[in-house]
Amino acid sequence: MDTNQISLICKALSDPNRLQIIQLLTCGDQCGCDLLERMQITQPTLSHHMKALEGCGLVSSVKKGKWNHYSLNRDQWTAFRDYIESIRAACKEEGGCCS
């Protein structure tokens, strides 16, 4: 995972609503109609953090009838979360940035 898509996932995470949408999504696939009323926000505010959220390949989405299903995208979290791991073991190590 290069700098630029680290970036975007940041960025992307920066927003209260969606880490509570990627929250919800660690549980499982939900519909976009649950997502509207677990978190009580308009349909127009949801698609455009989905966009966001598919933007920077954290989650993906599979159109079922009327609603959109999403789900998170389990190898982009893991790869994120293993770089900023790499980070804060890099400053741990004896001799690290932060020693």
The other form holds:
Number of protein chains: 2
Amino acid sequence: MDTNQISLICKALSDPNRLQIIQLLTCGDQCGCDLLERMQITQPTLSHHMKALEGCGLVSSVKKGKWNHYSLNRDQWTAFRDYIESIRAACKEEGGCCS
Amino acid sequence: MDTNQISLICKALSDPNRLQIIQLLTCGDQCGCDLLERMQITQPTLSHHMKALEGCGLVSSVKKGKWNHYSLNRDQWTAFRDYIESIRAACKEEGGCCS
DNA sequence: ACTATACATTGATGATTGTCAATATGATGT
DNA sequence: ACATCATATTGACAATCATCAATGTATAGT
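Coords for the form predicted together with the DNA, given the form predicted on its own:
The next block holds the full complex; its first chain is the one shown before.
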């Protein structure tokens, strides 16, 4: 995953409401109305945020009847997490990774 | 670390230039002019980005003579990484974490 | 004192963002 | 057909952002 993609994911996570949505989805799929009940925003605002989360690939949605089932996209999240884990601070002080 | 703090860090990482700065600092402390040489932005813009990275606690700076030595703040980065790692997708499919 | 270097600040500009009210779409049940 | 529920879209607004040119402020070397 390249730097631009990572920055897009970080932008999607840069809003507390969207972070809360991610946390709620941690417990499994949820529809929009369930998310809405647990948050302090209006329905259009939620729709806006879901679009942002889908746009960077973190969340997928499947329409089932009236409802949209949102879920965390495990692969995308793992790729993001791997990138974050790959950042190691001040290697210089630990033996060095660069010449 | 609470959700608001995490979102501030993500906002700081939501710009490709700032992500590049973080990567450059991975190899150890660097001064502003070194960073500037490796990037495609002007000096005021770099100064602006460094302020953003310091503002969320990801980067620390120490003035030594003419130079500012920037370094990744290991503790803050670790706390952020721990939060990201704590997010696990769709526990429902793995035994469930919620009732 | 003078010059050069490293960095910060200011001011301006165009772009993006988060939010909501209003409205539209689309599916379900009666 | 009609009413209801879930969600999307539009339009508007204030706020924030990324960027740069110009300028200011130190510090170091001569």
